[in-house]
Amino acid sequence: MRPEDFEHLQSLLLTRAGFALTRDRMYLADHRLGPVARREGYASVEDLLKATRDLPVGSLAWSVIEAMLNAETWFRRDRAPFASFGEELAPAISTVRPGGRVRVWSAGCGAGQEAWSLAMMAAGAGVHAEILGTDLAQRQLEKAKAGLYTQFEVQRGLAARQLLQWFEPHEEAWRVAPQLRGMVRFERDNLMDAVPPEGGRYDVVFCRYVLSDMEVTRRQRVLERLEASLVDDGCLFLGLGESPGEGNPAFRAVSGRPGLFVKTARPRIHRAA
């Protein structure tokens, strides 16, 4: 791939999507990027960005950004996360919560399985959960609305005991349950819009590996984004590793969970009459 043909690459999943493209993956860019110039009949993977230059605005340029995003998820992963939702936050939410409901948001869901693994835990603990699973890409939002996937999918993430509960067979692949399909919805959205959240604010949101590889402002309009979306003393669980940033106002960590942060309250200010 040409340099310039990189640096378009660049700025177009910068502006668009937020997401730092550093120099080290310029082969990853190729390897991406081909079978996205084969399906929509380029010759070159160079042909089809400059395809993208000459049609900025487009399904042509979205299908490039998305070939680009790391849409790497599996069931339940790391585990602790989800434990620590269906064991302790989605009880103790539902207590106070009218009608016991709980609000989830799974912002960054790829395929689905967050959003499925949250259903299943909040499911498993006799929760009555109202979940949101969003994301950028739309490919992998209708697989998710599908609910259908492999053996190896499956394999990745759920014990047996899991598997036959909560999926059905379909064919040579795994249907996610009816008691689970009334609990999800899937939305495509783009993180660095800035829109409320729809119908309200959310109990626990689930933006897991998302933001580590977004550029630095981004990444705190999309954390600002977050903070808005949730109530007051809400959850936010982001990838191990992951945190708002250090001095970071809106959010402290809980200690033993890592990952795991609750909304600071900000005070109020009181406006001279």
Given for the second form:
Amino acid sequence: MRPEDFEHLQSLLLTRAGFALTRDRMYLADHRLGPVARREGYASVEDLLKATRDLPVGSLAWSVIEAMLNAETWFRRDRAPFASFGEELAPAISTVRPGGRVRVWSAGCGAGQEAWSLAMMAAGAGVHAEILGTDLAQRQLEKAKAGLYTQFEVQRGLAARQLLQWFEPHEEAWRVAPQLRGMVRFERDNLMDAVPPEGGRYDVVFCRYVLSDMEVTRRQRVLERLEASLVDDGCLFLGLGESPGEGNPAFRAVSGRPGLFVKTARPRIHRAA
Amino acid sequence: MGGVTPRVSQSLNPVPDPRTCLIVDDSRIIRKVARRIVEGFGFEVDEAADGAEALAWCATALPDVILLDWNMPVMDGLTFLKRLRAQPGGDGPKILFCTIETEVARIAEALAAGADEYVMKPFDGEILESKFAEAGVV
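For comparison with the form predicted alone, provide the form predicted in complex with the partner chain.
Full assembly next; the chain just shown is listed first.
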């Protein structure tokens, strides 16, 4: 890939997705965009990128952006956050909500494993949860909605008993069981958009391993959007090692619960002394 | 204490013995692949080619974990599992089935017979790590 093509790709990812594509990922870019070029009928990655440069940003550019996003995801990633949600948070929040309904947003849900895992945890705890999964990548969302996963995917993060309880075999794959299907809906959403997804505020937001790939000022904007989407005292789960930023007054870390941050109540108007 | 300096025995060594895993599979290749992954988790690995051989191993020393194929000559994995679980101390080892069988009824049968986890072949390092974690051994 020529340096100018890579710079164009960097700019596309930064302005549209807030994604900071570092120079050491140039090889990865060639590897990921090769299949997109073939699928879209271009002779090479260079030709594909030239087309995205010459045309207004449309579905082709989005295909390029989607291919570059980190799609790696698995069920109950890191386990502990999902245990906290299912055993502690969801039952506690449920007792203080009308109809016991807990509202959860899986932001950057990829192929849906996180959202379905949250549904399993809530259903296992007997909690009525309404879960929204959003992602930038249309192809991933289609997979999430289908709720169909390979044998490899279901074995990354799921116990055998959970597999039997929450999935049914479908041809060579496994499909999310009907009792979970009504709990989750999937929608396309760009975390960079000004307006949060419709439907009001959420009790719990999972946004794991998304922010660390973002450029710092965009990351800050996304955090503000996540804050605005949470109820007061709402819970934000980030990936292990991720944080809302040193000294960010909007969230406080919870000791003994890595990756969990609680939205702090702040006066809406700050007046200088 | 008397004037005789006691000899420091091995048991006073603060480094614990590595945990042990017995890999039971009639395929030498599968055993080799699984061994490399499981050794990577810090286990000391032994191998057996069928259930009868595995029972003989367990009569000498019970491993912490057993990775168990289903279909094997001489004695299959399910028979081995039931026999081991019926023995005194046989409920100690964590047993993970690792088999080509993917039917729901088979998985349920294995869990009901006392298996702790169930791996469907083919597997990779991430899957084994995830399943060992489920069984609480990594």
